[in-house]
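The chain below stands alone, shown as structure tokens; this is the form predicted alone.
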Amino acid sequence: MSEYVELKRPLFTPFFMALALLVGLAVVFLAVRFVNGMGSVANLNGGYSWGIWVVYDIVVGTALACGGYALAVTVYVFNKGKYHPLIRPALLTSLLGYGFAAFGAFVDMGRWWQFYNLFLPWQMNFHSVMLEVGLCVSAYVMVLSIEFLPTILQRFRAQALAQRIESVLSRALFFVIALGILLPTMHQSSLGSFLIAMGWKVHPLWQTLHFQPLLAVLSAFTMGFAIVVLESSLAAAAFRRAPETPLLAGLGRIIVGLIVAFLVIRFAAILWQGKLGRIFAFDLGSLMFLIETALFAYPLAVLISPRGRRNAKKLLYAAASMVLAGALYRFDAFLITFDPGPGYSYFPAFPESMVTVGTVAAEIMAYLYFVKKFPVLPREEHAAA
């Protein structure tokens, strides 16, 4: 008997149909964007060459999709097999997050019809940080698809073709998993390097002694574990399943160590650079930094206690706070406190915002489809054990 099971619940619920309406509205605005150009739906300008699409889909979205990455390191590198029941839901959320991030990058391309140039060596700009990000994200989507393929094949295991494919995959999976650990490490650190490359345009509180690549990887790891806890907790509540608190408590302990490492490195860099006074300047950058730090501090305060980690509700709140903290850290650095120079301002247009909302709705719809039609979630007895 497999340790995973499909839910076999009705798919077309009122909630699912409401999500479909949001996706439909986003599709309408995307059609306008592709026919009439970027300026017809977005408030981008010479100072802000990227907006909410790039920052949410690529910068924040890929970090939110690091659950598979974080668990792969935990299970396969550190040999913590007890967390294996959480692998498939984490891989699904990672595949959806990275898949929609790649789609978001395509939507944000000015000359989208030439997207294939990214993969042609004679067209590549090897001086661009974003080249490595684009190539790694594209490769990682393929890696995640291969890692998730056994979940699809399990439904068709009685067929000879599915058995042959599964046999080939079982022999090559160790190589695929190794790539699945390497690629996110590379492109998450490159997103941090992007902040270094932007120089003075990045607020001093987020321009920290070239530690941005390390901080980007640490925040991605932490958000990855937090999103696993959040997804598991919400799934348990939504589908009336027994909470996987015994497993999630262990992840909470890992989150504590990662938050401590992140905050120590960040504050040490700020102190070394003599920027401590900027934290209390009470301007926009100072305010966002304090909110961000409070969101990091809350899960640290909750999860540092064994009692807090064993409480399902506190685990859920702590994970939600950690996800918001990591997302805000990236939004602050790349958009909210970003300063391209005098004369430029940016606020997302209504179509931009609705495309982003539609993207989130599409991810949720895809998640509901897969968990209801394929063996993604662990059997309740395996999660409890």
Partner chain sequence: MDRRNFFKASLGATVASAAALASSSVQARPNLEPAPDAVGMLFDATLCVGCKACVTKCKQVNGMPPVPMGGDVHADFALDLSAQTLNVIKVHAEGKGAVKDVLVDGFSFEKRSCMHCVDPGCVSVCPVKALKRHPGTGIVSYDVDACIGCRTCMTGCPYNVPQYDYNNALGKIHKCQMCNQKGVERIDQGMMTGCAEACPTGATLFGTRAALLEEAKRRLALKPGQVYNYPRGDVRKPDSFHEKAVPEYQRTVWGEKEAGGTNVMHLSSIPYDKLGMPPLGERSFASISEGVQGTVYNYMALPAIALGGLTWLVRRNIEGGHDEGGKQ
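Next block: the form predicted together with the partner chain, after the form predicted alone:
Here you get just the chain by itself.
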């Protein structure tokens, strides 16, 4: 009866074991980090206090995990029920993305044993973007867990307890879903607000001040759709299933609209703030900006024509380009063109980058585990229909 099925494939493939190896390495480095301090594995310094752990795991990672958010808006707010089959895998990637982002935040926390202060009302600084992000991410991980709970429970349907929980859940689910839409909107925009407070250290082309929250949430939303397309296409290719191109083509149309909105607002902001000349300065900032814009423009060019949208391969490439564009937009603002002043430099250390690689590997492992053991992926016939 369900439109979702578990994938009947062996879990412990050589690929899976290779990922496990990467995770093992990351665990070793993390042990060093917790015993000897962050400096023993990471290249952070007085100017670059945030490295890839924050910028990849949290800033980029949560944006990559916006698939669940984007689809929830489409399905439940704009009532496009036909995308419903895509929602479970998207929720799963969101849950994993956010879960590991929270984990990354914890690892990066210099005084992690005091993290509970974030949840003590008398300690909260309501002006702080970080507080907002911390609370929203924590809440959203919980919301995603609840949203994903039916998938877990479906497997244990025989049990009475599971059924009772599910019946309670289904009555409150609309509220949970609403929260699951609000929370990412709030903190994805806040990730942009971070940049306002960083002030002059953010490159002028990325320092759009009042436009930061809007640009951040727009790009995250776009990345959410792109990641759904990407994930679905990769899964189809990897598990040799039929691609869900017709459904994805619809998402492609949405992506086009969002990219246009993003680019228009961004260029308008730059123009309004009189920084247009910076684009053609041909320094690091200008080059990164041009690369970014090209990565945004490519999916726009491909997906604007219905033919491009219906081509599975082109759709995938467009989505990949969009994901890269959104990720680069964040990397550029927070790290690559971020300049805290003369003399400071940052490039991740090997152990530091391996911790991030290990996190991604763990995410993929968890994804493989869930799609193979739980009904996550849509039934193939459905997708082909």
